[in-house]
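Quick heads-up: it's one chain on its own, the form predicted alone, in structure tokens.
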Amino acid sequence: MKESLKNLADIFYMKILTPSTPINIQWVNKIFRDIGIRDESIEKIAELNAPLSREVWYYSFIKAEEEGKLDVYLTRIAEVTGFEENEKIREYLQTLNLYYKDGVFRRRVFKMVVLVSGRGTNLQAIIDAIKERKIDGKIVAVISNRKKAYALERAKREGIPIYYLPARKNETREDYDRRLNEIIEPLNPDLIVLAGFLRILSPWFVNKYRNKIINIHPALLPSFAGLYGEHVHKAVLEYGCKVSGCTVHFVDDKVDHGPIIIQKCVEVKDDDTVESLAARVLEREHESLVEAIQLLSQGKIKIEGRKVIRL
């Protein structure tokens, strides 16, 4: 993100050089000041009434970015000195979750549908990383099959739209799944999250949404594919591993079997229990979930056969 940054900065530096360009120091301040951009440096420079360098030019792209406001910043600049988009500027708006559209700059958001079924630490952990901007990203639905799982609280305090979707007596994955998908479809999400959700998804929905589906697994796949919850833990500790951790991966026809995109390990240690080791795979979960999403929401991940290439 950072080098994308610097070189879009760069782009417009050229474009400023010129002699007939308004912009200077106290062009970026008054700018700054108008959009709600609060910083010293940059007025301490305009009372200076120094030169515009490179550094601090940079410098504001960054201060801009850190305040969410990189996208009108942009399209003040772009009023001034003019704008022409080619292939390799957009793969640096891209890489900012930006976009150019009639004459301005807008953030492109990267929407997620969440589904849990107990206690939603994992959902936490990527509201937390949206609040920290992390992530740069929005969860536009929290789906859970459990009326009493506690993450739809956790959702439901942050305003986010929840749905309880209980399964139907005698009713198919499937026809579950398509039931699920009239809730998400209309949303267009660019990602679904299983966060603890302890339904096997249909061929059918895992089809419909290929590559677009993302688990996170207490263990190590392959190994312990098929367990959930404490279970993983009990089997691991049992089998005397000296290793463990999770992992997150693509979600395919087959339980815990998609590309994996990340894993973490912690150490098993002599003296510990299904529930100290949980504690410390889930510390992970979190890490590992909040990481991948960053990935995916940048357009960083590409798929080759079972590999997962960061770009």
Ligand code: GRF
Given for the second form:
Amino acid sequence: MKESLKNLADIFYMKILTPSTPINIQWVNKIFRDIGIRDESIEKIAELNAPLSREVWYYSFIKAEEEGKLDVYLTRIAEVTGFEENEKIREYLQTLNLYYKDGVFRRRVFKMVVLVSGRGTNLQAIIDAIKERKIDGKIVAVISNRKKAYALERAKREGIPIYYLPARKNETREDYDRRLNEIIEPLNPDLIVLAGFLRILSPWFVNKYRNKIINIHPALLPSFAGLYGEHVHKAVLEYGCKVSGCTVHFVDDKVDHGPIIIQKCVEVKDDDTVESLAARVLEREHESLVEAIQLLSQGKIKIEGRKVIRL
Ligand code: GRF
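Given the form predicted alone above, produce the structure of the same protein in the form predicted in complex with this ligand.
Shown next: the complete complex, the earlier chain at its head.
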């Protein structure tokens, strides 16, 4: 059970132990039905009129969370028990992507914009993780500077809004980024993910979205910075490295440079080709990107200088 979910359940459990609250297993059963959660275990325990033990209480929280109804469930509980937020509780709520306002718990949607230029396997990894509920968030736009990027097809298939934004002749980086921002700003994303976006962002853009842009690089930074695609793997092989890997990092105003969130290694084998190495690294990329987004969306990351501390 997620620690913050358990802590939150405990806070309310202490409140329901007081004789003045009418919360018992029948109450939970009724609320579950009201809010559209059908659960046989809760129904059975209610039929037996069994006491509302801590374990059953925890279970109801897990169930509500799994059903995506924790916000509604908490609101109903708080109507009966009252609720006072403090710093600690706000942290638990944030981890669960919830917030409390005017007597109501709400689900905070973690909004992402994904920038792409190519085939979009990393984009697909994010899409899949959202579907599998590994990431609690939403991709609100996929933007490509290349018309033929297969990533756009992937997004379209999922009903995600897509934008094709080609660079104009003689346009500066900043001019392009200002046009990019015209799409992004109204969407107010929590995170901008560079998933194979083959453009360098201007300092103007990077500063505007400081600590809100992440990039995935197919090598262990700071080695092999500034290279992309197969050039990276070719350079790794030519150098004779015995390990390679990938890096998910925040974007700052130097290329492939910002604070590192996650790195994963792969072995470089003696008979590796650019393709075989790239394929092995790519698997790690997908995992790393998903893990980084999980951490960020749950507010579990603190940046101290160059260091990213995982909370
Ligand atoms: C990945 O190798 C990523 O590390 C790099 O660009 C590639 C994008 O691949 N930045 P895909 O388009 O996500 O399949």
